[in-house]
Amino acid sequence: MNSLLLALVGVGMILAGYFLYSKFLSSKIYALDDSRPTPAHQLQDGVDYVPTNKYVLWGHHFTSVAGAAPIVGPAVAVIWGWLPAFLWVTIGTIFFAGMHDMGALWASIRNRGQSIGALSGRYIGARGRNLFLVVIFLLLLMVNAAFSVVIANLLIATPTAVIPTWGALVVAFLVGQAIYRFRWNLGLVSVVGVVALYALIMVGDNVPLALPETMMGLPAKSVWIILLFVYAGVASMLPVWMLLQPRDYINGLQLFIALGILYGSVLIARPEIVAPSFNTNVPDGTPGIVPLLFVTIACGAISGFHGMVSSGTSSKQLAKESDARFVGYFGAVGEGLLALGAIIATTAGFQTLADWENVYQAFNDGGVNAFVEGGGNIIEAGLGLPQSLSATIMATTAILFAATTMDTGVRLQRFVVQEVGEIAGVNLKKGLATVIAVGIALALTFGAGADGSGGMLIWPLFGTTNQLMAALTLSIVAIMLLRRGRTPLPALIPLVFVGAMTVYALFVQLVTFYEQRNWLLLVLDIVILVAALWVIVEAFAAMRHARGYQGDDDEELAELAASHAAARDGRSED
């Protein structure tokens, strides 16, 4: 099969989903209404609540949710063949991810920008909220710890990406000043920012930088991890407009350019896909495709982390309700296109089936490195760019996305720590909450040794925890729809499917961890499974109650607003 045909069909399906299905969702299901003021205007504070141009916000949202996961997941999942991964990415993006991401935004903006964790307390109950926070906390811990390791490995493997990776921070800071302080034209700022970023890529390709093998007794990888957490902790406390928003916006543009380079190379080179459509010769130890496909590809099909970003930061910056369609659903479209590009790069970027099988000798052998190598080969064949520059572009793209997810993840973890503090009656300041969030992630990362290997210890549970989070978010959306007398089917169908596959996968992993005598993952799996089943039961009970709901959401919301304002007044002393 030619990769060009796969690209055309995939892109056509995903874009049709945006132009048709998202329009239906925004008008008939969510009933987005621009006459309603959003939390960004109601609670504007210049730090977290900032009314934002929808294109800038889309860049922030998209790059925060994308990270490395839509690359890693498909790059691993093609071990079962390219067709199952292709179908799950395209159908998942259209009917699962877009609906979920826009739904989480809608749910949050209709509740004064509250997070999914807080909303679970309102719509499912205090017990459900507490269990929800356990799942959220573990998910963010996995993301922050694992992404720091992934980025550190890429910086060591591709030293040409060091200068563009850190130089992008300077570019983003200047872009933020240009947009918000000097009010420059957005189009001009965008062009200058992207040109500066690609100039850094050219410089980096010619001036590779590598840390010494050891510094103060620590290996280079550990030093990179510490530097990344220091950066993420500082970035998470700055006003969103100063670094996070402009950084994510420029990264979002850079990603679309990188995707354009990749898809353009496919158009010119038209490489054949060397991997089988269904792989019947999988390596020993490869788990069954069902249910593992549906948790291996999380981001790129549907991801609970998206709901946390939607309700954690993006909802606080949405200028108009109708922008939720572009920011939320089109954010999922961007991620679907990235996942589709990863499938093409990792199945058509090799010369022969034997070359491909040499990379995929065991489950989890693919990943970012296969994407960088395969994508680099396609770009070299299509546009004639040198292999080194092609690999630098791919590596920089992957690193920047992982880094933006990490700094947003630390910010969200800080919110969770503060919410837990509120439940416990303790008002945690922003700085202390950030130290706790970063400290726990660092403890996990270095808990197994100075090489940072602990960062990947609990990663095998990321997919199931992430999908579980998506199902729980969909349950809140379904409850809200029921309370408004609208059909909950667009949320219920993906909720039931994702929930069933995730619980099934948790049981499969439970057996695997027991056979491997991996007690840490076994205990965590049990904790997540119990929390999942408990919240699911509570959520469906809440749905039954919502069918007969006779109250007034607006009155309840007014009461919620009063308590929320009081809580914010307490935090304003930070």
Contents of the next structure:
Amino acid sequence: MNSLLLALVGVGMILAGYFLYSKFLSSKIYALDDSRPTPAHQLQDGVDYVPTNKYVLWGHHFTSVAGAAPIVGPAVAVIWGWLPAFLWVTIGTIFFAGMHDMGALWASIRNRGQSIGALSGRYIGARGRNLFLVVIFLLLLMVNAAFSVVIANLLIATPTAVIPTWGALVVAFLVGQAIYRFRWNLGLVSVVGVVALYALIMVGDNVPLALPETMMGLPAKSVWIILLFVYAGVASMLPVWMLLQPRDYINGLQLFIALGILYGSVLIARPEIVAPSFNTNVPDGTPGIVPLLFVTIACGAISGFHGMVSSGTSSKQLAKESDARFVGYFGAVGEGLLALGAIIATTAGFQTLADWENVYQAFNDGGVNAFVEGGGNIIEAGLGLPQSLSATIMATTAILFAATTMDTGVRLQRFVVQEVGEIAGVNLKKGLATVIAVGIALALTFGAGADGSGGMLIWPLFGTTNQLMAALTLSIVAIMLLRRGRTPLPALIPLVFVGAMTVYALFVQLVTFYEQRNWLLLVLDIVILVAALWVIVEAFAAMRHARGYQGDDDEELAELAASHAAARDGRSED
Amino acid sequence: MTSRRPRSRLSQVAAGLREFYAGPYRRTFARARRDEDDLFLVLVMAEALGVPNPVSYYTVELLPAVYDQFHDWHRRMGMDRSPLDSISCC
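Would you generate the structure of this protein in the form predicted together with the partner chain, following the form predicted alone above?
Below, the chain from earlier opens the complete complex, with every other chain and molecule after it.
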């Protein structure tokens, strides 16, 4: 099988999904209607609610949802062969992710831009809301722990990426200063910033840096993990204009460039796929393809995190209802293309099957390092760049993806910790809350050993939590469709599938963790399992209730909003 | 207010870039600015709130400028009603 053919078939399928299925969804299922004012217009405040050009909004949405997960998931999952991963990424993007992301946007714009957390309170009840808090806490915890390990592994496997990785912080810092302090032209600063980033990649390629094998009795990987958490903690407390904002921006630009380089190289080099379509010769200890495939490729096919972004920020900026199709569905398409790129890089980027098998010696062994090596080989063949430079580009890209998600994750976790503190009546200061957020994630990372192996062990658990979140969003969409008397099947079928796979995977992992005597992960698994079963019971009860619902959901909401407004006006008059 | 003059493609791209840069952090900046404004308000209102203010000669001139924000400020600070007899905003 030639990788170009695979890329063309995959891109063709996903684009057909966008042009055909999303059109069906927008007209028949969600009934998007441009004559209805969106929350961005109704509640315009120049801060959260701002009508935004759909291309710019898509850029925001896509760069927020695209982290390391669509690379790591498929890169691990190709151990079962390229075909299952390919099918799940394409079919998942078309019928699961696109539907889910667009649905979350739709559900939110029909509810004054409220987030999935608030919507679960409205449609599933107060318990649904509590459940949401538990799931979000676990999800952030796992993101922080797993991504720190992903980055540490990459820094060790690709020492040439060390300078560009840390140098990117300096570039971002200078970009922030140039824009806010010196008020330089943004276009010019962007070009200089990206050029500087690539210059750093070239410097790094010539000057590889590696930590000593052990420092203060800790292996190099553990030292990197600790350094990363120190960085994320500090970055999350600095004013955002100094580091996070320019860093997200430069990384966003780099994301588009890297995707262009990878697909451009596939187009030119057209490498053959060396990995088997179905791998029957899986290494010992590899878990079964069903259900683990579906939770390993989390964000490449369907991700609850997308629903959070859709309903949290994107929905408040949607200028027209019909833009939900482009922003929501096409956002999922972007993520699907990234996952497809990862599959191609990890299966076509090697010379022979033996080379490939050498990398995929055990489950979780290949992963993102295979993406760097394979992707580097493809770029070398396509654009003629030296192999090590190509690998450095891929490694830096993957690290930057993971690092931006991680520092945002630590920031969000700090907010959650502060909120929990408020509920408990303790006023937690920013510094202490950050220390707690970082401390919990470190405990999880090092929970399975001093080498930080706990972080990667929880990867499938990250997938299940993410899927659980997606199930929560899909159940809200299904309830809203039922209340409007429309068919809930486009949401219900993915919901049942995702729910079943999540629960099945949790049971499989429960047994594994018990056999390994890994009590920390076992407890986490049980918490997620209880939450999953709880979601299912609550959601189906709410759906039964919604079937008998008489009335107009939108009208009810409009009346509620009007009564709130009247009460507010009444208060301000006296 | 929208301008009817056709904008050049380049300036549209520049506007898009600016939006791409600033959009995700609008809320954070609004919050930081509000915090700064709150501090400023406390300084201006210090004397009225019973805090000795060495520069009241200057701050008193600013009082009329902050009246409009006062209501939102005392609500944010957790006081349902205005704490000052001299300002009955609600």
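Just so it is clear, the structure is predicted and the values come from calculations on it, not from any experiment. Heads up, when I say rigid core I mean the largest set of C-alphas that superpose within 1.5 Å between the two forms. Positions refer to the first chain, counted from 1.
Relative to the superposed core, G409 undergoes a C-alpha shift of no less than 2 Å between the two forms. In the core-superposed comparison between the two forms, the C-alpha atom of S388 has shifted by at least 2 angstroms.
In this overlay on the rigid core, P488 has a C-alpha that sits less than 2 Å away from its partner position between the two forms.
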